[in-house]
Amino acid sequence: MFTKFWPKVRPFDKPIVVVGGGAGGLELVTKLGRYFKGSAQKVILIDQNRKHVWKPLLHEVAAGSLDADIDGVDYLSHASKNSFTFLLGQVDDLNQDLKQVSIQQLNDLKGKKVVGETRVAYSILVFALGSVTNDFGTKGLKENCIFLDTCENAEQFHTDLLNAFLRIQTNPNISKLNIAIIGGGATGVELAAELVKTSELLISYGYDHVSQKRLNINLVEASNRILGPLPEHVANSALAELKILGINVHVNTVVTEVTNSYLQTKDGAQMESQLTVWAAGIKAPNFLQGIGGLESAKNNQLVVNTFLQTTEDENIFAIGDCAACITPKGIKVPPRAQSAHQMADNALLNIIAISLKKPLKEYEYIDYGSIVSLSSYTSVGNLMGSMNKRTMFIEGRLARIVYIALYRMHQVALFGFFKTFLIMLVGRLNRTLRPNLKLH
């Protein structure tokens, strides 16, 4: 990116707005603010959560192994030294003739008012809102599920975990703990590794009663393999280690229903369940169903062009897992984090090039691969080349490198080179200083 080089131009009239502070929306509001600094340029970044994480680190914050009150990005702090304003809320509606966004009254969680319903003019807005859990309508799933699509439910599903061992530890009566993630995804199979490995570290801090054996993760799947979107080499490697692990992985299994206590399949059979996760589908949040007229797909995604526009109004763009974006070659960009990296940057130059008035840049998908993360046990995937557009299969070390590198491109596009070797250096400080798991 070399926007810092380009002539800085009269601002836009009204702020540059990004809804949505994940992946994509904080690189982009990040990258915005540092462009139009020391300018009149007002930039602004809503988002419901005052703080940042990484989405495809939160099944290792539901597992203890990663600390979000320490690895986290607070907002309002990020805000203050990158020339953006953060505004804490949910956007719920959107007037295009006012090009204005309404933000819905905050109340603590005793219900009452912190902030009244308050609405924000924009010359661009920028939907960055990421997806979230699609429950398909199953029964009792709401209330009996957690749902990893925020960091509040990732770290709700890591005290209910201590919790649930707690009981092992003190209550001979309980034989084992049975938990079922639902979903066979990257999210889902990640995950119950990540829990094997926290049972596996609560041992070394006094839970002597809790051990493999009393531990039994059901990885439910209703298609024919677990890792889907991945080639199925890289799927049948990742099925292999889980196996190791124990953890026992059914495909072709739908759930029905769910409850406090057990999980009912289509075939008739019942699966114990003491906690339960679901991981299984994503969507676009459901107030972007054609939100202030715009197009949307049936998924809730807003429609975009080429140049991430939406298709009614070409001043308001979206990135991420909330568009809908077909590329000029014909491919359907994919709900991944380096989508979310690539339209980033790409709607970055398009609103500096508005701005300039010069011609905007087409958005082209570049597929680099997929890493799947086993913990610290393996990790595996496949990488794809720029060239020849082979795929080459890793695993070991080298995937667990390439999986590590992703997340510093996100970091180095937040805080730079230089701070994020920082945050590396103090991170493996915390290694030395810290419990290696997040015990609270």
Ligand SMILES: Cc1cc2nc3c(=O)[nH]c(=O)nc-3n(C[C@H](O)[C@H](O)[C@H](O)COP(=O)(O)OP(=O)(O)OC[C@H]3O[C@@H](n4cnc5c(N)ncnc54)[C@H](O)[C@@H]3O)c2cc1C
Second form
Amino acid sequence: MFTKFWPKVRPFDKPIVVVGGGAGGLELVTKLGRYFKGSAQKVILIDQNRKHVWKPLLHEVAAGSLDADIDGVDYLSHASKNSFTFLLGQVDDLNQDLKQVSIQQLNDLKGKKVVGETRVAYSILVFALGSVTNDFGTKGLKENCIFLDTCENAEQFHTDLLNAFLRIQTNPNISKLNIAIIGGGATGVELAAELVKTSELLISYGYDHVSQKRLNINLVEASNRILGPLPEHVANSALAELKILGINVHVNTVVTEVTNSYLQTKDGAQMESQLTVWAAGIKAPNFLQGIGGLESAKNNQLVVNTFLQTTEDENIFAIGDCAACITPKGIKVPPRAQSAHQMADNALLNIIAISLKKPLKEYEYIDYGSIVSLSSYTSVGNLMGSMNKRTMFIEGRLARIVYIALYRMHQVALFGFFKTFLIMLVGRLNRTLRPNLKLH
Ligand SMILES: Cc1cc2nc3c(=O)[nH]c(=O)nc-3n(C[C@H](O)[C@H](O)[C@H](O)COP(=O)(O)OP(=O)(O)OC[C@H]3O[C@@H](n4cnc5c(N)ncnc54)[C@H](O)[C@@H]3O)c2cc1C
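Show the same protein again, this time as the form predicted in complex with the named molecule rather than the form predicted alone.
And the full complex, kicking off with our chain again.
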């Protein structure tokens, strides 16, 4: 990092506060903590959860191929190792004049107060809150669908899934388990493939009444093809693979209502579903709309300039899914893990530059391509050539390696190379020591 050639650290008078310890926020706060280590500068992370699970892996938590208790990062211990402070709680407001963010009162599951409402002062504030599912006001969604917004959502789906499989294992009168995934983007496609893998593993663990014939997975997409943002040949390749796995893909199908037993579509059809996942569209959290007088877009994202500072306040940054950013080349930054990773690095440089009164660096999004993982069966995607900007189609093992590399980059940002290597080693050992599926 070229900041090591800059003069000695110069702290701000109040803390640097990062709200949201996800793909972008946790990398940023870790690097800020390390940079300001030993100085008077306080660095604070506020997150509503106690542990971090990299969001692109949530479909694996849902299917049970990843155990969040093993792969999750505890914020408190990570903070102590990287010289920042962790505060547990949900931020819900901002006072720009007093330069304070508010954290809601924290209650336990029985509603008993744990920590009262808190205000945290900042010199520099970074919103890295990510996104939540956009239900577009569709009838019955909140009551009857599972969203993959948080690790808790994914774990809840996993429990429901195990119960559903147990039902068909023990009750011969149930002819089929119908699962519907609404949204044919990367999340929906990846989850569908993971569910087939889950059923195969359960059969291998002795669920002899579970079979592919009794599993009916419907992937429902409103537009005319799956994987809309990806090139058509990548989508076609994924579609062919989904068909081999026995997944029914319905395009041009708009869901208008979800009940606890079926989906109603716009053309009047009904599709049976006992387990329904909604993965069709995202927005930034509602409370960001106009928060503290900041400019926000229609989908609640905070509008930022090319330095990632909010347009109304240069001391407040927004990165990742919750930022509406148009780069100097006019590219609208997509809500992806690679964007959050790049924005975290850019915000780091700019926060340090402000402290040292140096010029800021504009953020330019670099698209390295996209990979879709179809569980351990295969992966497909496209890579961007760095020189000629042409895309290269990749699939199979190579695509899988590139897919995993994005997660490894995140781990390297958090733990460094050596610890990431050890984590990989433990992961390999666990594959022989532990079941390949989380069964509880
Ligand atoms: C199932 C799934 C698969 C995906 N696969 C891919 C993929 O293959 N490739 C890819 O590039 N992208 C993928 N994405 C998208 C990617 O996960 C996001 O773009 C990325 O995580 C955004 O990072 P972020 O830092 O903006 O937010 P997040 O990683 O979502 O982190 C937000 C953090 O903010 C915290 N938070 C939220 N609200 C509050 C609050 N009010 N107070 C305190 N804390 C709060 C949350 O607890 C969370 O820790 C996938 C997403 C999903 C759901």
